[in-house]
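Below, in structure tokens: the form predicted on its own, a single chain.
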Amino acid sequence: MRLKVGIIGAGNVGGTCAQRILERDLADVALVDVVDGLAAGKALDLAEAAPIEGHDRQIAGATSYDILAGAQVVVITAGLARKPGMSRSDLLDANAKILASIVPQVKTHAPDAILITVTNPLDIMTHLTWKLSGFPTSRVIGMAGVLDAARFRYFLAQRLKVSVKEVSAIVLGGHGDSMVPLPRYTTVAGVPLASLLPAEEVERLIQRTREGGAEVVTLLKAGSAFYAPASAVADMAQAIVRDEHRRLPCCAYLTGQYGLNDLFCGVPVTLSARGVEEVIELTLTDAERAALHRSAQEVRKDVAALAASPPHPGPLPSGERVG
């Protein structure tokens, strides 16, 4: 059986996700977009690159969800992108309507898939994806922690003038301004971060990590980050389709871990062909736990707001896309 990853949304994030997955030789790709010709055009372009890149993976693009049949993983990237000055929460209502039109189609055509949500606001949209799909929580995951940790690792590597490969980091909490990078669990070639940089400088880099997405949005002036998010998705997809049992920070459903219940939030998990096999519970200080709970409370407020006014399916506006 050939492995297949479905991607909903053929914009910057979705198209780059397809490229990453194909060029890693992970799986065939089914790319879906409501804009006539967009997914098919990008699929053909990527297919024509295969002889140069040296892989024999297949890619198809369409407006119909039928091509998702048999997908082991489906990545949802479609939605409005942030503009300068917008928070991820500003996108809540519009993107909830878009997911309300997408997820039932995914459920129909790829009922056994593991779902990776990329649409912002990430944690709330992951919760909504779960509710709309009715899938087990182990098969619904949000992409956030891999990206946030990568940004933190990059900023640290630049400051310390070392390879990014030497930096190991973990980020907990919601994918937003309240995220919780953990310096205590961050090392450079095995050396604790606290012995390499003063606390105030670490805090400055933490703040830049929290604002990493907004920094890209401000520089681009139109659109949002897509290269790094696509790489984060590819890492998660690889862990699933190759059954790697990798420990990655993801937005996952909590059932009491870290003192949090009935909530999707960023935590380290073991990711395999079955989805989330376990949530890994780190030992936190009182300050770290309090910061995580503050972040989770921000997510919970938006989840409650969405529950009070459930979304009706809505179209994806042309020209304003995250995926």
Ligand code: TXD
Second form
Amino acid sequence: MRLKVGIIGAGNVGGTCAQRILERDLADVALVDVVDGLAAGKALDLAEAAPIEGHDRQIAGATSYDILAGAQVVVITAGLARKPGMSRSDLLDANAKILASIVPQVKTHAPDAILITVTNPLDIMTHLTWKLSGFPTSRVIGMAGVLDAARFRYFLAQRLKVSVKEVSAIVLGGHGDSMVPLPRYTTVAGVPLASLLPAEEVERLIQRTREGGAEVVTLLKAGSAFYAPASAVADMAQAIVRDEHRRLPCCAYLTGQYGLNDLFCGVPVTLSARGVEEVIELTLTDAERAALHRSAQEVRKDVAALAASPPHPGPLPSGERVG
Ligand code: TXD
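Return the structure block for the form predicted together with this ligand; the form predicted on its own was the one displayed.
Expanding to the full complex; the earlier chain stays at the top.
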């Protein structure tokens, strides 16, 4: 059986995800985008790189969802990206509408797939993906924690002048300014971070991590980060297609863990071919738990906003630019 990952949205994140998955020799890729020729063009270009990159993975690109047939994983990246000054929540209405037109098609053509939502605002779009798909919660996850933890790890590695490979970190909570990096669970080659850096410096790097997405948006001026997000998605897809049982921070459905219920939020999970095997419950201090609950409260606000005006599939408001 050939492994296949479907990717919806062939923009910056989607196209780069396809590249990462092919060049890691993970799976065939099916790329879908609403813009005529975009997915087909990127697929052909990526295919023509195969002889040089040395893989024999197949890649197809189309506007139609039939090409998803047989996919074990489908990544949803379609939607608007942030512009300078925009919060992730500003994207809610437009992207909810886009997801409402996509998820039913994904469900039809890849009914057994595990869905990884990437579109912002991440936690609420993951919730919406779950609602629209009707899939079990173990088969719907959002990508944020792997990216946020990677940013924190990178900043720490630079500061401490060590390899990024030595730094292990966990970020909990919603994918927004209230995310909760956990220095107490951050280690450098097994050594707790607290014994390596003063608390104020750790706090400064945590703040830079929280603003990591906005820092890139401000520099780029048009569009948002995509290289690191695509790497994060590739890691999650790899954990699934290779049944790795990796412990990764993902946006997952909570049923009482951390005192949170009926909510998608960033927590460490075990990820395997069956999707979320289990949510890992870390012991938190009162302050850490309070920060997680504050962050979850932000996500709940978006869930309530969406419940008040559920999305209808359809075209974007006129004049809205995609990409
Ligand atoms: O950490 C995270 N989760 C994120 C999230 C990190 C980076 C980017 N994040 C979000 O992903 C970002 O805020 C956006 O909501 C999405 C996609 O970001 P990207 O940078 O890839 O945006 P692009 O380059 O504009 O690509 C979006 C593509 C574009 O090609 C559109 O034509 C397509 O989505 N699109 C659609 N495809 C299929 N079907 C429909 N309806 C559709 N609408 C737009």
